[in-house]
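Listed next as structure tokens is one chain, alone, in the form predicted on its own.
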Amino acid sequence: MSAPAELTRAELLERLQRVDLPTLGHHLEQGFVSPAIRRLGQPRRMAGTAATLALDAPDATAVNRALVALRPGEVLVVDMGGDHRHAAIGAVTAAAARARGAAGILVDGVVTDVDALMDMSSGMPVHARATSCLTTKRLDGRGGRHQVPVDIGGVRVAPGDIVLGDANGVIALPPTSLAAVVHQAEVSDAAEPGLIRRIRAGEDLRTLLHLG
């Protein structure tokens, strides 16, 4: 499939979800989450575009506010401030998200629930760093920036860009810096399956490996 002059974000995520995301890494440097920050959700690929929570508090309110923003589509990504003890998501804030229509959830922090987050009844990819009990609190709602920049696992995320995730990890970017590779990774793809076949085959790998 060619590359046209100018994808739509829609056409643009309808190809991402095809592309293996490890394919991503061998045509660009930028984007890649952390590796510390792994699925705990349930088992499928997520990709959508971000709609972004700064908490500077433990503040479940703030969290509950941006969850009845959602649009569907999102992924709620939110920066906890470096705040790795308090759990902003669980059982009850995934299944609004999914009520939403949300593609996902991204969390620079802990999350709880996580039995109930990996059943595959739950629908809602989610990636954190960790699990914990100790949960966000019901504040004022005044605890949280919505829809602004965030750093999360050492990549800058704007709304709007576009946020991947799989068993691999996560990339964010924005929509211009994935169209700009989607068709070389679709391309390298397309060739995996019979450059596996020729290795398992038996043939000589000094013709088939870069050796520089």
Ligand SMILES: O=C([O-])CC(=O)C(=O)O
The other form holds:
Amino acid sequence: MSAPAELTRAELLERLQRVDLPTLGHHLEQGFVSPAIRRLGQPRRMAGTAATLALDAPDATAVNRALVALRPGEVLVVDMGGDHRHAAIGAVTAAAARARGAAGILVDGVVTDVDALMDMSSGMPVHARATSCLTTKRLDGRGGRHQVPVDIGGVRVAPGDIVLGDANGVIALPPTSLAAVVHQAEVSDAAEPGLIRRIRAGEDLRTLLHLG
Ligand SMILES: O=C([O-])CC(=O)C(=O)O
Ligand SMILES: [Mg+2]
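Now that the form predicted on its own has been shown, please provide the structure of the form predicted in complex with the ligand.
Okay, now the whole complex, with that chain kicking things off.
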């Protein structure tokens, strides 16, 4: 097993793809995005590198610029600046993110076209607060700041942070914080099925649950 310092980002992401996200919750206290932000898109794991957008206005042009700048493996992270009424992400923007090879989309706000977002053949892993029919509009493109630190569900997310999401929630942290615990998480994941088997088999709970 590689020591954290030897891990490349690609190796770390590959290992994090296989670790249960709640297992990371056994080993970390930081980076957990508010549970108000739920998985609303494709039911598969999101794991990638944050490309951030802080929207100061409901400006679809600024979103489109961020979309065309996306690189493969990135998660588009959109801070709506407290606007929980206008959806900046929907079927068209998710298709554009997919065309850029994005790993997912994380929005502190609402999204639209939710059926299309969930579609396994065309959608994306998308995490957001809720859905709305009201969308952003093509304004002058000056309504957004690209690749700046943003606040997402109480977590500060910087460009280049790793963003992970599944049905349980979203975690966003610098690679070093995740590299420090990935091995422990793998060990926990490997041990858990055996523990559950022993609980089901009726072994003494006080022993299995470390109560002496
Ligand atoms: O236009 C928007 O703001 C969102 C949308 O409907 C789409 O991406 O399809
Ligand atoms: Mg749409």
